[in-house]
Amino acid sequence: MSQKIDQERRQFVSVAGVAAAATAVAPGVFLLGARAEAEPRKEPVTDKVRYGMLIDTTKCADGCSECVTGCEKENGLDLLRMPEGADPEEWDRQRPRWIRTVKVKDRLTGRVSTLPMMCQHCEYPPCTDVCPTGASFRRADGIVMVDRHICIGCRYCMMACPYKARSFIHENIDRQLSIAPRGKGCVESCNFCVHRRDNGETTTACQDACPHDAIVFGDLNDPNSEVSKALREKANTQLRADLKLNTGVRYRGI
C-alpha cells in the first residue's frame, strides 16, 4: 500500500513539476487568460502583509453553503468523484473540504450561530510544530498551507489542528487544476486562494461567492484595507481564543 502511494506521489510530483515549469516559463499566461485584469506578483512575499478575514455570522443564512461550493470549484475540489462501490456515507465524510460548514451553540444564551470553518491560518500554526517535514509552512504574509511535493501524508498536522480544518486525500485525482495541483495521499487545506494573492487579485472565491457579504479579506497590517475597518467597527472574536495561536480569520456575532 505505502508503495502505492509512493508511485502515485511521484507521478503526482511530475505532474506538478511540469505545471511549475509551464508558469515559469510563461508567467501569467493561465492566469490572463482567465483573469484579465490579475498580474503575477513581482516582489517577493513579505511580512509587511498579514492577510486575514472576518465573517460576520450574522448574515450568514441557515442553510446556505455557497462559499463551500465557490471554494469547491475555484480550487477543483468540486471534480472528484466518489469511486465506484464506494460507500457514500463514508465518501462524504472523508471526502477533502476546504470549507465546511458548522453550527455553534452559545451555552448562556442558547443562540445557534451557522458559521463557514476553514483554516484559521494561525500566526503560531500547532500544524507547523508537528510537521516532520516542514510541508507545513507559514509564510511570511500569514498564509498557512501545505507544500505538496514534501507532505508525506503522516497526517500528524491534522491531529494538531484545534479546528479540524485539513483533509487528507485518500482516492487519486483524475481530474484537477493548473492553479491547485493536489495528489492521493497529501494533506491540504484553504490557502486564501494563494494563486489569487499571488497574481494580483484581491478578494477569495469564498468571498466572491457569498451572497450575504458576510465575508471581508484583506490585509491585516494596513489601517486603511476593507477588512481592518470592519474589525475596528465590529466586535469579534477568535475561535478558541484560549489557545492564544492569534488567528488571521475572526468572527462576529458568536
Second form
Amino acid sequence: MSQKIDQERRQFVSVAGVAAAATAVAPGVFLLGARAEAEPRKEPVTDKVRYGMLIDTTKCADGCSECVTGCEKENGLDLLRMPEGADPEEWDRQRPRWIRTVKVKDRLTGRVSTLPMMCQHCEYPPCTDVCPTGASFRRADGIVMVDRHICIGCRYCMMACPYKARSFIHENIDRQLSIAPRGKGCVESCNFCVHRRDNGETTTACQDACPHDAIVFGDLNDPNSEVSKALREKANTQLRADLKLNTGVRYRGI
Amino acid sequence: MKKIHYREWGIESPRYWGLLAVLGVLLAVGGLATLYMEHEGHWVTGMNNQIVWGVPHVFAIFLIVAASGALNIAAFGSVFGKKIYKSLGRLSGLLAMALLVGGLLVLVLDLGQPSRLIVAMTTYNFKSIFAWNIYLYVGFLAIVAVYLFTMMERKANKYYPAAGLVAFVWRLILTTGTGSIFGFLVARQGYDAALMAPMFIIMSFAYGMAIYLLVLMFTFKLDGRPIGDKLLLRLKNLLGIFVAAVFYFVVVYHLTNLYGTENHEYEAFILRDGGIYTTLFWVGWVLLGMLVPMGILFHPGLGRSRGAIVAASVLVILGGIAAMYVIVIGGQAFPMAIFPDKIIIESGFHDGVNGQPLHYVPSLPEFLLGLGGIAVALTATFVGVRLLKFLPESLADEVVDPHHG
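Please supply the coordinates for the form predicted in complex with the partner chain, as a counterpart to the form predicted on its own shown previously.
Following is the full complex, with the preceding chain placed first.
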C-alpha cells in the first residue's frame, strides 16, 4: 500500500516538475520564435563590429540631395512642421538636420566638390566627452547617438562637435515615428539608422536613396565587407583629421 | 583699527519694500519669459542650430564668473591677512552666493529640458567639465555658507582662516572650470585655448569687484552709513588693477592667436570684419569696459570722485557683459573650419557660406531671463543684509584704518 502511494507521489512530482519547467521555459521559447521572425539583433552590441561609411564625392552629383530626402523620410524629420507664427528663415536655421549637402571649393586649385555631411561617428567623440549626463554616448559598435531620456538639453555637445552634426529640437512635436522618437528640448543627430542595425538590415537610408552609389556602408572591422574593400582600394580622408578623432565616416575625392 | 560692529540694513520699510517690489517685477517678468520659452520651445528665442548658446548664457556665465570674483574681497581679509578688508568679508560671501544662484538659475532655466535637472544631479559623466562644474557650484555654495558662519558666529571664529583658505582655493578651481567650458572645446577656433581658464579668473576679479563696489556703495548710501575714502580708494585701485590685468590677458590672447596662421581668420572676424561682434569687442569691451574705466580709476582727480567710481564700475560691468557676448556668441558665429583648406560655397545647414558669420538675433525673452537672474542675485543680497548682520555699521576712515589720526 505504502509502495503504491510512494509511486503516485513520484509520478505527481514528476508531472508537476515538467509542468513547472514548461511554464518557466515556454515564454522564452515563444519569444525566441517571435524574435526570429523579425530578425532583430539577438546578441548584445559588441565592439567586434565597427560601423562606418565611405562617401565617394567624385560620384556625388551637383544639386543632388536624394540622401537628405531619404534620411528625413526614414527618420521622421519630414514630419516636422514650422510652428505657427515662426519666421520661415529662422525656422530653417532651427529645424533639425541629420544630413546635409555641402559644396566646397579648394582655396588653391578652385576644384569644386559636393558631399553629404552627417555625424562622423568618431572613435573619440568630443560630444560624449562633454555631455554632463552621459546622454551622448558611443555604442560598442561605433554608433554615436543620444539617449533622449537623459538628455537635459544643455547643448554642450553641439558646442563641442567639430562637424556641426547635431540638432536641437526647438519646438513641440506632434508627429513622429516610433523608430526615431524625439522630443522638444533634446539634441539628436545621425545614428546610422540604428533601428535598421538592430533589426538585422545592412544598409542606411541615405545609402539606399543615393542614385549614384556614392555611399558605401558596413563593418569597418570586417576586412571582407564592401566598405573595407572600398576604403583599401583608393585613398580617402577624414574630415578634421588634425583632431585625431578617427571618424567612422570617410571621404574619397576631397 | 576699532572694533567693527555689524548691523542689519536699517532703511525705512517703505523704501525696502519698494526696492523689493521693483526687483519683484523683474523676477516676475523673467519668470514669465522662462515659462513662455519652456512652454513653446526654443524656437521663440533667437537661438538656432547654428548659435546654440544665446543671451541667457551670456548673463549666466557673467554672473557665475562675477560670483567667484565677489568672494575675493573676503579672501583679501582672511587669506592675505589684510585687516582693512576683513570688515567687508560678510557682504563678499553673501554677494558671491547670491550671484552664483542668480547665474545658475538662468543657466538651468535655459535648458531644453529644465525639468530633468534631477538627471543632471544623479547621472554623471565625469569626463565632462560640465559635470565637474555641478560639483564645483554646489560645493562653492556650501563652502561659502560655512565660511560665512565662521565669520558671523563667534564660537566658530577660530575656523575662519581655514574656511577662508578653502573658499579661496575653491573659487579659483570653480572659475578654472567655468573658463575650461570653453577652453576644452577643440572644435571651435575662438575657444580651444588653455588661456581661457586664467583669463576667466582675472575677469572674475574685475567683474566681481565692480559689482561689489556698487552694492557696497548703494547699501551704505541708502542706510546713511559712512564709507571713508581710505577704504574706497583702495577698492577702486584694486578694480583698476584687475581691469588692467584683464586688458593684459585680452592682448596676450589675441597676439597669441595672431601668431598662429590657423587663427588668422578668427582674429580678422573678431577684430575687423565681425560687425556687431567687432563693435562690441572694441567699443563695448576694450574702450568702454577697460580703457575708459582705467582712465577714470587711475586719474588723480576723477579717481577720487564717488560718482566717477560708480560710473567706472558700471562701465566695467557693461564691458564684462559685452566681453561675454563676444566670447560666447562671437565664438559660435564664426563658422567652424570643417574644411580648413576649402571655402564652403553652398550648404544645406548654414555652414557659413563664403565665410559669412552664422546668424543670431537675440529675442526679448532671452534678455528678460538674464535680467531675472540679476534680479534674483540682488533680491537675495538685499534680503540677506536686511535680515542678518552682513554690513558693518561704519567703514569710516577712523574705523577701518589703524593708522588714522
